[in-house]
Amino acid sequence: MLTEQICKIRQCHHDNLMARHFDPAYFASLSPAQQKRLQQIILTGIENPDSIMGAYAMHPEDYDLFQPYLDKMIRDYHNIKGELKQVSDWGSDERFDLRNIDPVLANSSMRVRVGRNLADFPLPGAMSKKDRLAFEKRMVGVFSGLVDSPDFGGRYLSLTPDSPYQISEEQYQQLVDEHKMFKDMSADPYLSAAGISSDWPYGRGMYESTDGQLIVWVGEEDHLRIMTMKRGALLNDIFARLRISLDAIERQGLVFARSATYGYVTSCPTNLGTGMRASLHLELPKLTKNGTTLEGLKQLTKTLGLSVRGAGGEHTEAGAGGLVDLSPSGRLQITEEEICRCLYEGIVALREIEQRS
């Protein structure tokens, strides 16, 4: 029954990687317990046939246990052939200064985030309500260490009912509107099918540093989404702030889940590797036809190794003046430094094309 269902999805939805690489013989070779576990991983792709990946890992070790199947999906999505081994390298002393491109970029909006999961908890899709509350309690202890630090300070804000740190619905909505807090996940059919949005809003919240440059989401698609943001011209600064923040968080006794092959473990295979998304807002009025379309720009940025979104995020159009959000599309088999370089060189290329248009 399951095999027939997935075969039908493969026929109608060619981009669903779960269905494209599903092998009935491999599935039949698994024990009943392993079959049940794999079905949970791919349930989101079955219930949502229009998925691209169609799978969310439930435990850090899933990537090793089901590697014969998941590795094909991962390589297909990330376009990787040959040896695959993720390494981490945050870079040298080379400076990526946007003012060298154009002095007008001296106050650019920059943001870098990574997904991280703890090695001693199930991934969000397999967490129980008890797990979520225990995880949040663990992180409250971690954040207390940051709050007491002169380099961070700040506060933790919880969505958990009756938490000492609980905020009101109005405060929550304001944070969402300010693009600081993640939206209600229970309305997302992909996350719901994977169990990631279960028990909403228990175990969810965010930490924000005093200067507002460090935000940590708790209990979203990954255990943690750690992000730094600021305005400036030197891309190195925002990456350095993120690395310092990650080190400070890990020093509180956390161990992040890692795979010897795929790097940092994330719920969605699309984020494996660095788990990083680095983005910058850039005005491209000519290439977006004064902000009316992103279609042509999407193809152009793809050739540069970049992804483009509207100023308001995914599924939005360009903002006033053709303002768009640009980010390197690579996560896996690429280093942190290479992501920074890709973003800088992509901006150089786009500015030149914009000026010639």
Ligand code: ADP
The other form holds:
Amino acid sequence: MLTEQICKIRQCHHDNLMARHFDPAYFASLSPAQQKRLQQIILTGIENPDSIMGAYAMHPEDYDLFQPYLDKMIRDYHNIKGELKQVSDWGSDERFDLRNIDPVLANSSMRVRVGRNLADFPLPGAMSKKDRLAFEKRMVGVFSGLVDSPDFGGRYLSLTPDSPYQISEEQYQQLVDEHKMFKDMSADPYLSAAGISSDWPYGRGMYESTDGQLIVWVGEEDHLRIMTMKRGALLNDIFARLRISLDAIERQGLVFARSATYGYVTSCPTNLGTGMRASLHLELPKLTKNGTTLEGLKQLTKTLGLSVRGAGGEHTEAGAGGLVDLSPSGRLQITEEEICRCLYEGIVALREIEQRS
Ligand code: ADP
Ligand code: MG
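I have the form predicted alone already, so could you send the form predicted together with adenosine-5'-diphosphate (ADP)?
To see the whole picture, the full complex is given below, headed by that same chain.
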């Protein structure tokens, strides 16, 4: 039944990697308990046949347990042939200064985030409401360490009903509009099918440092999305601040889930490796036909190793003046420094093409 359903999806949805790499013989070789687990992992791709990946891990060890299947999907998505080795390197000396491209970029909106998951909780798709609340409580303890430190300060804000840190609906909406907080995930069919948005809004919240540059999302697609954001021109600044912040957070006694093969474990196999997405908001009025379409730009950015999103994030359209979100597509088999360079060089190329258009 399941096999037939997936084979049908494969015929009509060629990009669905869950369906493309599903092997009935492999599935049949698993124990009933393992089959049940795997079914949960791929349910999102079955319920949403237009998925690109079509799977979310439910436990950090899923990537090892179901490697014969998931590895094929991961290599296909990340375009990896031969040996797979994730190396971390944040670089040191090279400066990536947007003012060298054009002085008008001096006040650009820069953001870099990593997805991280704790080794001792199920991944968000498999968390119970009790797990979500226990996880948030654990993070409140971690954030109190940051709040007390002069380098960070700030506060934790919660969406959990009756939490002492709870914010109002209006405050929440304002944070979303300011690009600081994540949207209501229960509206996302891919996350809902995987159970990732279950129990919304329990156990969800965010920490923000006093200077607003460090933000940590609690309870979105990964346990944690740790990000630094600021307006400026030196990309190195947001990377350096993120690295320092990650160390400070880990020092509070957290152990992040890692895989020997795939680096940092994330819910979605598309984010494995660095878990990193570094983005820049850039105005491209000509290439977006005054902000009316992203279609042509999607093809163009692909050739530069970049992805384009609307100015409101994933699944949004270009903003006023053709404002878009550009980020390197690579997450796995790439270092943090290479991501920074890819973003910088991609912007150099895109600005040139925009000006020539
Ligand atoms: P991610 O999956 O990397 O967290 P999303 O596409 O879901 O990113 O976007 C999350 C939020 O971050 C959105 O509000 C988006 O507009 C905001 N954002 C992303 N990049 C930037 C940037 N460079 N400057 C300002 N806001 C940004
Ligand atoms: Mg997202």
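Here the structure is a predicted model, which means the values were calculated and not measured. Definition used throughout: the rigid core is the maximal C-alpha set that superposes within 1.5 Å between two forms. Positions refer to the first chain, counted from 1.
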* Is there a C-alpha shift of 2 Å or more at residue 305 between these two forms once the rigid core is superposed? -> no
* Superpose on the rigid core and then read off how far the CA of residue 321 has moved between these two forms, in Å. => 3.0
